[in-house]
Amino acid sequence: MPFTPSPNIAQLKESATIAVSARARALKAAGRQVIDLGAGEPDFDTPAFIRQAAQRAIEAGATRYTATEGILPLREAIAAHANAVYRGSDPVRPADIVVSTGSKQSLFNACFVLFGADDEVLVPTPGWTSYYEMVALAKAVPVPVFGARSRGLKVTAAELAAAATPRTRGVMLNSPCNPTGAVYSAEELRDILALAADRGWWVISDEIYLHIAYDAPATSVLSLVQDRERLIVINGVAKSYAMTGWRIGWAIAPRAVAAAMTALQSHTTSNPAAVSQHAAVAALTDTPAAQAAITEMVRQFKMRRDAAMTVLDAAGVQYVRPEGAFYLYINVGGDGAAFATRLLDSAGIAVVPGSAFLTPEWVRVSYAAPIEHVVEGVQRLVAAL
């Protein structure tokens, strides 16, 4: 007999991202030239010190299950972190932390445990694709609100208030954002905050581009809220260290929401690799070694970003100015998924197309590549417009 979906995914789509890196590795390994600025994730290697931290947990027996939640030291080192910038009466405690595979998978818990059937969750769009597929994995219904191209295609809390109905039970928020580079300044931030509390809808903050910002410090949501009642802030090491493929990252939640999350992580995959907390560890508590690691990068990144941002402005095409993230967001005027398609096939430079994030006339180009492939590729998207 033929395969039949469960109707748990009978509407879910492959993410979109990770389909284009997919294709491009495959033009590649047929002998193709192809120059990948789809991919989401940073090309510098994990810095030194934190490799080996890895390598001493390995020796030191860190080969083994820990607790589901995460170890302590690395809860300890992320509650530290998170209350440099909390001023609450509570602070934030090792049992309010969920260390999990990657941040994708803390995003997916938080989702999980708070939404169901009929809720109504709202998206700021573009938004990460994942957001839309998870919240819907959980039975809720995402609720795409778009944002002016004046803003840089961010949303006000005018505009949640508007899309808002009495299902509505969350926001999600993400800044720096993926795919525009667009970041929240701290006055919308707070105004959206304050209308959550007003409405009593949970807010689910993505921070994970927060340490990649340019023009200046992107904010937390942590720094804007005196409690966290209804506020969980997912993060993690992929983007600001390097380490994707480590697979670690968090949420941040009341005490009552980590222990649903914990619980549903007990029942699926339990604690991410033990070597990887430890080199987490490592990451959020040797500071000198960590800033250094993360500016020279963010130097790089603006180099990059300046250097596309001049091809584009001579050319008069129009985008999003990225303030963080590694993102260009660029509008083609028409179809973005078919200009992806053309863009690869004729000129091999992979781009992620805009319908992936629910605005199909943008394409998005991420400059996590050496500056020379950036350049080229965005003076071959030029092209072909």
Given for the second form:
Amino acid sequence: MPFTPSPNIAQLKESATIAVSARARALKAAGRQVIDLGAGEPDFDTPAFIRQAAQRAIEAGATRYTATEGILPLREAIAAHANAVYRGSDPVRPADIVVSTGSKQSLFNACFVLFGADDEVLVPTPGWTSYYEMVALAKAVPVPVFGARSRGLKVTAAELAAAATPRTRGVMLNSPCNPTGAVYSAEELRDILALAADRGWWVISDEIYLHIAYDAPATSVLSLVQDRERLIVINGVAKSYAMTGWRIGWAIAPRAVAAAMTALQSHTTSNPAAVSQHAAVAALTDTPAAQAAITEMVRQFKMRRDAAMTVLDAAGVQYVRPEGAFYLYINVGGDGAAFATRLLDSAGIAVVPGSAFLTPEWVRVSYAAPIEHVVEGVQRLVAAL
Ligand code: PLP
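Given the form predicted on its own, state the structure of the form predicted in complex with ligand PLP.
Complete assembly follows, chain above in first position.
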């Protein structure tokens, strides 16, 4: 009998960003020279002080199940970071935090416990590919809200208001943004938060790239609100600490939501890996070492960004000027998917087609790669354009 997918996943598409990396890897395995500018993954090693903390934790016996919501020292460290910027009436406590197997799981769990059939969720677009699928897996309807080119494809509160209906239940925020690298100002975020509060929407703020910002620090929504009653803040160690493979992310949520997310997780994956949690404690509590590591990685990302922008500017290519994350979003003036396929097959450069982010005339270039690869990749991309 052929496999018929259940209705749960009938509409599900494979993550395009992961698919590109897989194809680039396959070409490399077949002996082709490929420059992979598709991956959303820092190319740095996890800093030594974190790796060493993990080794110590294994030897000390961190090899068993932990509490589903994560070990207390990690949740305390996350709360301390949050309360350093949140000045509201209800300080973040460990009980408001659920640690998961990556911020991807935290985002999914948040969508799954908050939204349901026929709910609409506004997704500033272009937005990270998995938001649309996660909302749909919760049986809700993702509603893309397109940002204007003149504002780096960011959306305004007015645009969100115009897309809302009586069924709107929430909005996904992501600053710095994947795929554009755009960073929302405090003022822009305040306007959106005020609208959401006025309408009673849930706000899910994915701040996974918060520490990777170039021209000025990026703003956490926690620094802008007085109460967190309908706010879920998502973060993790993957991008800022070069810890993608350790799989640690978290949600900071109102207590009842955190309890629901913990219950969901208790039936799906249980706790995230014990040793990874101890590694994350080191990342969040050894502040001087962490700060030094982040500063150095951001310095290198910025050099690559600037080098790539020099090539694009010289060629007059249209792109969003990235102020954070490690992506360049480039307008190719036609079918981005066809362009990406041609670029990979004929020039050996892997990029992600903008159709993954519901903007098909664009491609995403990751500059989380050695600077010579970034420059050569962008030069070949310009030539192909
Ligand atoms: N959110 C955004 C915007 C991302 O780009 C990614 C990874 O690509 C994630 C979340 C997932 O990160 P994690 O590795 O913590 O699951």
